[in-house]
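Coming up is one lone chain in C-alpha cells, specifically the form predicted on its own.
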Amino acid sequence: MNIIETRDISFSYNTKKVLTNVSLFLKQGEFLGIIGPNGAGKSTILRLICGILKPKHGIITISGHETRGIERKQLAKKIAFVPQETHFALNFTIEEIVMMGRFPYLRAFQRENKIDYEARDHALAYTDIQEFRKRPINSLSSGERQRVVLARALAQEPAILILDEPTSHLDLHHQFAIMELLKKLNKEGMSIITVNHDLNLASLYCERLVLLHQGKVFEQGSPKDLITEKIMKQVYQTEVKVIRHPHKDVPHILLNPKGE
C-alpha cells in the first residue's frame, strides 16, 4: 500500500521553476531516499508533501485522501518533519522544545496531559537525550540538537516521517547514530522518507532511491540500479568508482582524484 503519492507535481518560485511533473510514492513501511544535485527539488518536494508548500499542478495524498482537504493540525498528527536546520530565537530547554511536538494534539490554552507528558518522556528516552532535559538548547552541539529536534517530531506520535539532511553538518559517530535510529524506527514500523547528499549513506540505509535532476524525476528504484557509475557521470557530471560495500550487498561510491 502506497502511504504517499504525488502526482505530476509542479513548482515553481515565482517565475522559477523547480519542479515539474514529479511523480512519487512510499509504501507502508519503507524507507525511501531522495538524491540529486544542488538545485534539484528535493527540499521542496519535500515541503509540498507535509503541507508547508502548496503544488502549482498536481495531487499528493496521503493514504489515498488529498492533502489539500486534511486541516493542518490533523496532517500534523499524520506527518512529522525534520528540517535541514533549525534556530530557535529563545533559549528553550530540551524538554520545552519536545513538548512542542504536541501542539497538534492541543487545543488553544489547554494545557498538557498526561497523555502528552508521556510522548515526551518516551521521545526523550527513544532519543537518548533524557539527560539534557534542563539544559537550554543553545548549550548543545549540532549533533545533540539534531536528536533534540527529532524527538519534538517523534513526540507527535507520527505515521510518517520526513527529513531534510537530517546528517548534515554532524561528524561520523552522529552520522552513524542519527542513521541508526530512523532505521531502527523504520523496522518498527515508522514510514520514512530522507534527502540525502551523503549517497553512500542513502545506499547503506535505504531501502529505495528518487533520484530527482532539474526538477524531475531522473530515476526511481533500489540504490543498485541508480548508484551507478553511468548515472553518477550523467546527473552529477562527476567520474566515480563505484564498489560494493564490504559488509552489505550495496553500492559504494569511491571518488577519483585528479592527477592521481
Contents of the next structure:
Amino acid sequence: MNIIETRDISFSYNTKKVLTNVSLFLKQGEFLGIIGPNGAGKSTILRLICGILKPKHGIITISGHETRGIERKQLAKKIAFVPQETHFALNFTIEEIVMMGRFPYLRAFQRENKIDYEARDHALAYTDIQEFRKRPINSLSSGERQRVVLARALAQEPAILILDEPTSHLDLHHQFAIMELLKKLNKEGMSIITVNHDLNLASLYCERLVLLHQGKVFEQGSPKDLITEKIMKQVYQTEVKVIRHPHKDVPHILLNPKGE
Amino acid sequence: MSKYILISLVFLVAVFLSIIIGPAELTTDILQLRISRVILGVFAGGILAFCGGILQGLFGNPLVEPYTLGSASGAALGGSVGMLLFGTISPLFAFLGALGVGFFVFTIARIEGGLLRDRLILAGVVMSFLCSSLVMVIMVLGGRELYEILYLLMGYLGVVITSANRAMIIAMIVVSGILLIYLYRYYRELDIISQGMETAAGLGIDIQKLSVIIFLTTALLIGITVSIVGAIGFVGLIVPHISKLIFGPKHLKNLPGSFLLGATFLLLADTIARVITVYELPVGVVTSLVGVPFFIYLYRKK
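Rather than the form predicted on its own that you just supplied, could I have the structure of the form predicted together with its partner chain?
Full complex below, order starting with the chain above.
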C-alpha cells in the first residue's frame, strides 16, 4: 500500500518554476531516497509532502487522504520532518527540545502527561542521547545536535519520517550512526524518505531511489537501476566509475580525477 | 517558583519606592497621584515588556520591540491625528497608527521567504523618526503645548486617574489583560519558532496565521498603552533579555517574568525621572539612557 502519493505536483517560487508534474509514491515501510543535482527540487518536494508548502497544482495523499484537508497539527502526528539545518537561537536543554516534538498532541496551557513523558524518554533512549538530557543544546557538537533533532522528530511518534540531507554536515562516524539509526527505525516499520547528496550512502541504505532533474522525475527504481555511469553522466555531467560494493550487492561511485 | 517570589519582592520594593520617593510631601492627594502613577507604570511597563518578549520570539530577533519596530511611534502619530480631529487621544487611532507603521516596516524588510533582520530594525527606527516629526507638526497645528508633545513622544506616567477617566482606564486595563492572556497561549509556538520556521511548520504551526495574530494583538496593546502613557522606548527591548537570563528560554516562564520585570523597571525609571532634576522628565528619557547602550551591546554581540 502507498502511504504517500504525489500526483502531478507542480510548484514555483514566485515566477521560478521548481517542480513540474512530479508523481512519486512511498510504500508502507519503505526506505526511499530522493537524489538529484543542486536545484533539482529535492528539498521542495519534501516541504510539499510535509505540508510546509502548498502545491500550485496536483494532489498529495497520505494513506489515501488528501493532505490539503488535514489540519496541520494532525498531519504533524503522522509525518515528522527533519530540516537540513536547525538553528538553536535559545539555549534549551536537550529534553526540553525533544519534548517539543509533543507539540501536535498538546493544546495551549495543557500540561504534558505521562504519555508525553514516555514518548520523550523513548526518543531520548532510542537516539542514545540520554546522558546529555539535562545539558543545554549549545554545548553539543553538530553530530550530537542532529541526534537531538531526530529524537524530537521521533517524539512526534510519526508513521513517516522525512529528512532533508540528514548527514550533510556530519563527520564519518556521525554519518554512519545516523544512517544506521534510520535503518533500524525502518526495520521496525517506519516509512522513511530522505534526500541525500551522498549517492553512496543513498545506494547503501535506500531500497528505492527517485532521481529528480530540473524539477522533473528523471528516473525511479532500485539503486542498481539508477546509479549507473550513463545516468550519472546525463544528470550530473560527470564521468564516474561505478563498481559493486564489496560486501553488498549495490553500486558504488568512484570519481576519476582529471589527467591521471 | 522561588525566582518568582524573589522578583515579586523586588517588584513590591519598586512600588513602595515610587510611592514614597518624590519632591512633594506625602499627603493624601499626593498619595492618590502616586498610586495612579504606579497603576499606569505596572500596566505600561508590563505590556511593553511582554510584547517585546513575544515579538522577539516571533522574529527570532533580539533587537525587536514596539519602539524599534516603529509601531510605538506609529501609535503616537495615530493618537495625535485623533487628537487633531476629536480633541482627544483615542486608543483606536493609536492602534491604527501602530498597525499602519508596523505594516509598512514589514513591507520594507520583507524578502522572498522571510524578513531581513537588520532591515527590520533600520526601517523601524527610520519610520519612528518620521512619525515623531509628523507628531510635532500635527500637535503644533492643533495648538498643543510643547510639553504635551514631549510626553506623547517620550512617555509620561503622570496622567491622573480621576472620576472622569476612571471607567475608560479600567476598561483599557481589562481589555489589555485579556489580550495578554490571549497572546500568552502561544508560549509553546514561540519556543519552537526559536529553532527555525521550517521546524515550526513541520510541527504543525501555521506561521502566517500566528504572525498575523501576534501582529494585530500587539498593535492593539501598543495602541492602548501609547494612548494613555505615550511612546516609552526600550522597556520591551531590555526586559525580555533579563527575563530570559532569570527564568530561562521557555516562554511559559519568561513571558510572565517579562511582565513583572517590565513593571518593576518602568516604576524605577519613573521614580528616577521624577527626582533627578527639578523638572519632571519624561520617563522615556530614563529608559532610553539605559536602553541605548544595551541595544548597542546586543547589536555587537550578535
